[in-house]
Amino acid sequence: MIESALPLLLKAALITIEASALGAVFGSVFGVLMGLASCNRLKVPGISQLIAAYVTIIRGTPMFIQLLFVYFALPEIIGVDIAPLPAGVIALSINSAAYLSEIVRGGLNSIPSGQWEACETLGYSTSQALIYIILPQALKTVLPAITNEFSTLIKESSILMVIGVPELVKTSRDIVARELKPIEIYALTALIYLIMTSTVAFFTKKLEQKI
């Protein structure tokens, strides 16, 4: 049973892997620009009272409402279908945009101001500054709370199984639907969520001693 259960589980894990994926890219471009838009230093009147209350909207709800907005609410806005996919693709993305523009804020924060008052006086321009000086050491400061961040991206995409995603909750589901088999079928699915998670961290860690 588990040998038949194994390809549908694995191929399911690639669905979430592809929906974690692209949602950690988008929300990391995004999360990113707001957070640089947002910090002390080059904080943008207007546009960060605006990212405030971004932030404080996605952060204080579900999850499940954001996914049910962009799959039923979305559509009647914008006029057109969106796909179960694209739309969890999407309600991942501006969940992880929230909370990295977080991590990406407080990181730049802790940073001394006497860094940028010593890149301005080596005449260095501030996307100079930002690439060379302060990104890199923000970077070392985030990377922790990035990885953890992309860890429960990985496993709040099971949340997708309720607009229909085929994602490897769904699918495990049923598969015990049909064969009845619970314990083996959710323990595999256990331990392939956690090789999943596991493989960032450790590709993240090497990253950080990298760095």
Contents of the next structure:
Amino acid sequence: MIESALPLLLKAALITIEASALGAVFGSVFGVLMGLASCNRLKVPGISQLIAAYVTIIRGTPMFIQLLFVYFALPEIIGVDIAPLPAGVIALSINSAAYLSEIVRGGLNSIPSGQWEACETLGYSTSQALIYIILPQALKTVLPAITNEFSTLIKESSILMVIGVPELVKTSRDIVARELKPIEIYALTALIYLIMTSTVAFFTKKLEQKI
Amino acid sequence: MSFITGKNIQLSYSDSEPPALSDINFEIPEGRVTLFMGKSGSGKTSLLRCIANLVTNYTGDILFHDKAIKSLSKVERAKSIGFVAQHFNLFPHLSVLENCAQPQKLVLKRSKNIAEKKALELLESLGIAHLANKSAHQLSGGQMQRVAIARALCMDAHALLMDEPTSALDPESTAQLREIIKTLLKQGVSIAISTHDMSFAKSIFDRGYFLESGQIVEDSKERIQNYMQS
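What would the structure be for the form predicted together with its partner chain, given that what you showed me was the form predicted on its own?
Next comes the full complex, and the chain you just saw is listed first.
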């Protein structure tokens, strides 16, 4: 029974990885941009308040609602249907961007102002200061929190089952409904999640040691 | 010849507090050491930060060779005035050599070889070339300070501002700093120092200003020397 379920679960795991990875990439891009625009040193008046409002809304509402909104409400607003997987990726990105922006903002604010001042007196442009001095130091501080966010993202992607994305949990539930072997199938599903989150943790640890 | 001059400098951090600097006029002549002395909170660090353009919301003029420091580009400022902060502000993720070479590469667009050669020359002249490959955070206070001085001079700065340079140093490092200052003066570097350490100030005194509550209360060399003697 495991032999027949495993290929299906692995195929579903690929969809979980795809959704989480895309959510992590888009979430990181927007999260970093929002973190930069709202940190103490680079705060853009007006924009930083908008970002704060966005973060409050996303962090203060269940991801379940965010997903339902993207899949059912957003198409009504924009007039274009969104397929389940892209809708899931959008919801994961929106959600992780809010959390990542707070992580990045906190990391940037933790760098002593003297580091910015040293860059200023040495003639660095703002982008040079960020790329060569501030971000490398901030990255070291925020890496554990980012790992945590990516692991959370992998686990939370299971919520995509409610809009019909054939990811890991949906597939395991379908198999259990057919085979009636919940202990084996759910244990195997949990093991696959554990391998995925442990892999993220392993590579982040390597990166942490490298920097 | 006056290198850096300040005219009628006024600075307030908030409306509800008395001004941090009030009606300050000063000169930092070429090739000499100028001291800004006073108790904590007297305004000497604020003044040095205005000269380094780290504080810009002052009124009045600070001129470098008759050009307003505020009007210089970042690169021009870095090539004119070096700043050694009280806590040195080295880049902890870079080696000593990279701390000195990277600003030259990025700001002055020097090649890696030229930037590292210049950095090693300056580290050598300050007696710390053997630390070139160490991480900045592995150094003692005195070593960090010398790296910060080398880093500023790598940018070809003609003037060096040092904020409370002895506050993190033991007596031996303070003595070494005195020797470094004398060497730099011989090389024609103009130096401005803010300090509340009177024994250090006395040992390198040439000219200077006494500040109290954001105002210069004494600028006569004789009277400052008499005060130091007493």
